[in-house]
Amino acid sequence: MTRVFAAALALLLAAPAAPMAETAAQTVATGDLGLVIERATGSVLLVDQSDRAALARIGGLGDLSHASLVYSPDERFAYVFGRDGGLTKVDIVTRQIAARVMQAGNSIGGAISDDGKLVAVSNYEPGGVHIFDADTLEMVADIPTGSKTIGLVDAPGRRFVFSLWDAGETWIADLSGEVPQITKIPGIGKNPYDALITANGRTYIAGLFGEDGLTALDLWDDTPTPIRVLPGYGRGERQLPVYKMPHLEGWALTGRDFVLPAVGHHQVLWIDAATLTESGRTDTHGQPVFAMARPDGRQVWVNFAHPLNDTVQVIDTVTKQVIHQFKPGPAVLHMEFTPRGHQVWISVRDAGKVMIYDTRSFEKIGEIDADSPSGIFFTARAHRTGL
């Protein structure tokens, strides 16, 4: 009898190890994963960060010749923005299209509320925001504005904060409640092109195309009015023609300093974080697109518009100087550096490629095969505000 228990037991201690043990083998872990957009063929490439390495290609996303994406809080959705108007819903664990949309006619990025529950898209055609069920991709608000909206970031309380390039305007819409509530802030500065919000969701700091300087806006304010900065910065210096609008979604915050890219000047500036003054600049090799900062913030990593890019520099944060200069190759468009910023991924678009650099040796360590790469987006965004 107490063999006959003790087989009986043994079985069903053993009963569950072949589900468990195929559970197992179905898991997927999203942590070290990215996608990387291939803008001529509408697809997007999944990387994993720590085997360097391409491991699945999804296609069918339409136009992504100015595309971006926001990831889900649990990192298994991308939401890609399209430059079409094409919102695309993008399963990275089944590599898949889980939905999409065709929202609007010419959409420049967008942003999802900090609870993961709207995904809000910025349109130039017809302009205005739209906002969408994440689960679902249905439309729950229409935001139309009159003018092209640009600088779309999320802010905490479910709110989005984005410009007007024709009114410049910012909007603060509030979804909190049943009926988005907006907020309307004239007086920012001519033609915005882009804007940046701060890690903690305080400062609001729009670009302008149309005047020198910059606007920031403090949204811990009950009724925030605008903070010029740098107001006239570069007023008597030759302005050169601009081939590529700088991106302040790429921004760095290194210690006290924001940096920033100048429009129009080969430099970069630097801008006191506390007090919104300037604090320096930095010559560079050309007009920078993005100034990046390594998570540690001592670097930051800065690459150029047309003719000049395929340089990529690096400055020191702490002496301002630039203190590495190198070529990656032709068209170097984007970079994007790990979670705690031992590597940088960089895509050369007309290479082909997405090379891979140790950010203290800048050795190159790796590279991986890319159809005209661009933005490169690790799954480490879905926890970051702004991003």
Second form
Protein chains: 2
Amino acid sequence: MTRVFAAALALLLAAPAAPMAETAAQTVATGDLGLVIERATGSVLLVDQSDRAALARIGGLGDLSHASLVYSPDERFAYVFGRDGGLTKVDIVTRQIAARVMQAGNSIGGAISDDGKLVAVSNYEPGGVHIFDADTLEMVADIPTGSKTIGLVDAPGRRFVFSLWDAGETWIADLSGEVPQITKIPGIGKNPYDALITANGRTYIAGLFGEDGLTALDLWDDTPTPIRVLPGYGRGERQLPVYKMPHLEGWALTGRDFVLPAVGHHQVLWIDAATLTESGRTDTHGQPVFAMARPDGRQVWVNFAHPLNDTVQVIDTVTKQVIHQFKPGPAVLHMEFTPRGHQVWISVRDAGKVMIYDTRSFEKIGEIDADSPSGIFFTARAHRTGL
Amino acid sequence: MTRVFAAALALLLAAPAAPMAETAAQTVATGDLGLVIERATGSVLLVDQSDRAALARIGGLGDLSHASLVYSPDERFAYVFGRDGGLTKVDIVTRQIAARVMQAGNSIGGAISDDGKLVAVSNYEPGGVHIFDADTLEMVADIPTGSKTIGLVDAPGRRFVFSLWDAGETWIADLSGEVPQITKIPGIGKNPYDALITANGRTYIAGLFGEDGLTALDLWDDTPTPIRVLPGYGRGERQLPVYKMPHLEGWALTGRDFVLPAVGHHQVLWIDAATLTESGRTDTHGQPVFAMARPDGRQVWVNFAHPLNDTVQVIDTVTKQVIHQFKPGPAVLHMEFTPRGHQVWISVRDAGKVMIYDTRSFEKIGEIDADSPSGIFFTARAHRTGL
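Counterpart to the form predicted alone, namely the form predicted together with a further copy of the same chain:
Below is the entire complex, every chain and molecule, led by the chain shown above.
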């Protein structure tokens, strides 16, 4: 399909009360739907996994560079976190914006509580976390931190965990009672820039920009204390050129290892999940951005920083060897597996397409036109912690 | 609520076009719905997790003693496996039976392929596995085994795995090509009676009735071979009275251990997931039937065989100690966690109720009337392997 035709289709999709929106009201099962962030146009594209098709485009979401989103437990609403501080609640059943607030000047991601009642957003400016009623988007708690705030995740028990770039602290906000209870943990390290939480909600790991190494917290401890991980991990003394700091959300847990994109090196690192020590390295095509495990943990799919971002490699987690390499196209930005792992959907920004592959045969089985696609988010995320 | 009132409500629910079915039409997303098996009446009760309410009753499903079900990837259709060989496709959006076939004389459970295209049922009589098109319920493959067939699960790559009671074999059926490819693995042990697959689809474990011990298969091996596990596990030489063989589907994986209901003993056993050797025992109130891990793995909830089946115990997986015990009511048959673990729903058959508890405070937060409820199945199962 030509770019011109794709643009025409985009216009059609964006038209108010388009025929597609009519059909929409009939579709009431939401388990295999998803949204693709279209960063250039401030829109999201609603997609259907089973039909491998676009269903509708919803616009008016503001600046969606580096945007992410979470889903309500019923898989009906998406909460989209824009870089400009916009928080937009999108109804994927009616295919409309249900609510939208400008909640800060510059934000960096969000999370939804385990009961689906609260949505939290972390902000650079003013630094801190805002917490909203998931139903109305009214702000119910304001947690200023006096610092750029990053690495916000949900944890079981109506908690949110986040880190302070300037102060080198991690805070745990417990919203299970009337008043938020904040636990502050100092000594995380210099300039945490991103973080993840493991799928079971137990281990929080922050990456550091200002020094080498990572810092882990065991949230099952009554008083979690910083645990240094891979002290040699980072840009190192030579201060390697780093084209893009890797995303930590993409850290993969396979069998007994985590897989971690190296910073500034053409490698992924393997970390023993039980001991948090290095268990191997695999050389890769370029500087990895995301290292994502297929849901069964048998494969890890890796994409790379500019200028090598046209390529994807697949690593077998038993042998730790690259078993497949291919070029989906220019500017591979994100990858999302179907919940049981039989397919992977890949955003190829400069091709204006989402490409779909069978994860066993590696055959391409479909593609969908999208306008500068970046993040892909399937509704199954509603049922998982830390996504 | 009295039993009489509950019975009246049950009649109301069963009436065609009941008021509840009207309300239902408002519910347009399926991510937080579920079905409760009503074993005495051959019906399923559609429930809403967020509203903690029953939405509709769908009847005409035949003999639902020991029934189970799986969901389509879009969380619209449930495939209900009845003990009488009935396979019923229930549409939870329209709240009607979409299709139904009597596919054998006596069946024992089923599974859905990772791509959602195939539904498999294992049968006692005639012994074997029938595989159906998930859309039409037309049979697309018949795999006779010459044996009662049990422990059927889905595995990644459009595969089904099941075991032969009489022959002591496990078969892997690969449906990814035109013709089913069957791999037969002998030497599983005497009379496998049930089996499970781990959530990542890697390890299949069969329990044995005819001898002590369990048998594991590593499905990531090119040629999986039987691995004996816990050779002392079972009824033992004294042939203990066993009121009910424990369900293996309920085996829980916590942090680094599996939890396994002991057979005939008032204990659960802990097995190191990496080495498959015993790592501990916890004394319990009675003979455990299900030992279910909360999704974060921090707690295991256990129910018990008759006559101690009015009680539930909660075990902390770090200390392996019982931290809570309570009596939901007479005949606790099943437990289902919300996908992120903040609640647990418990079937109390002889109270005619599903009870709902907060898993942190242990407070009861709701109840729903149901007619002899047994299995509870939330739609989030659609996105997981081996359920």
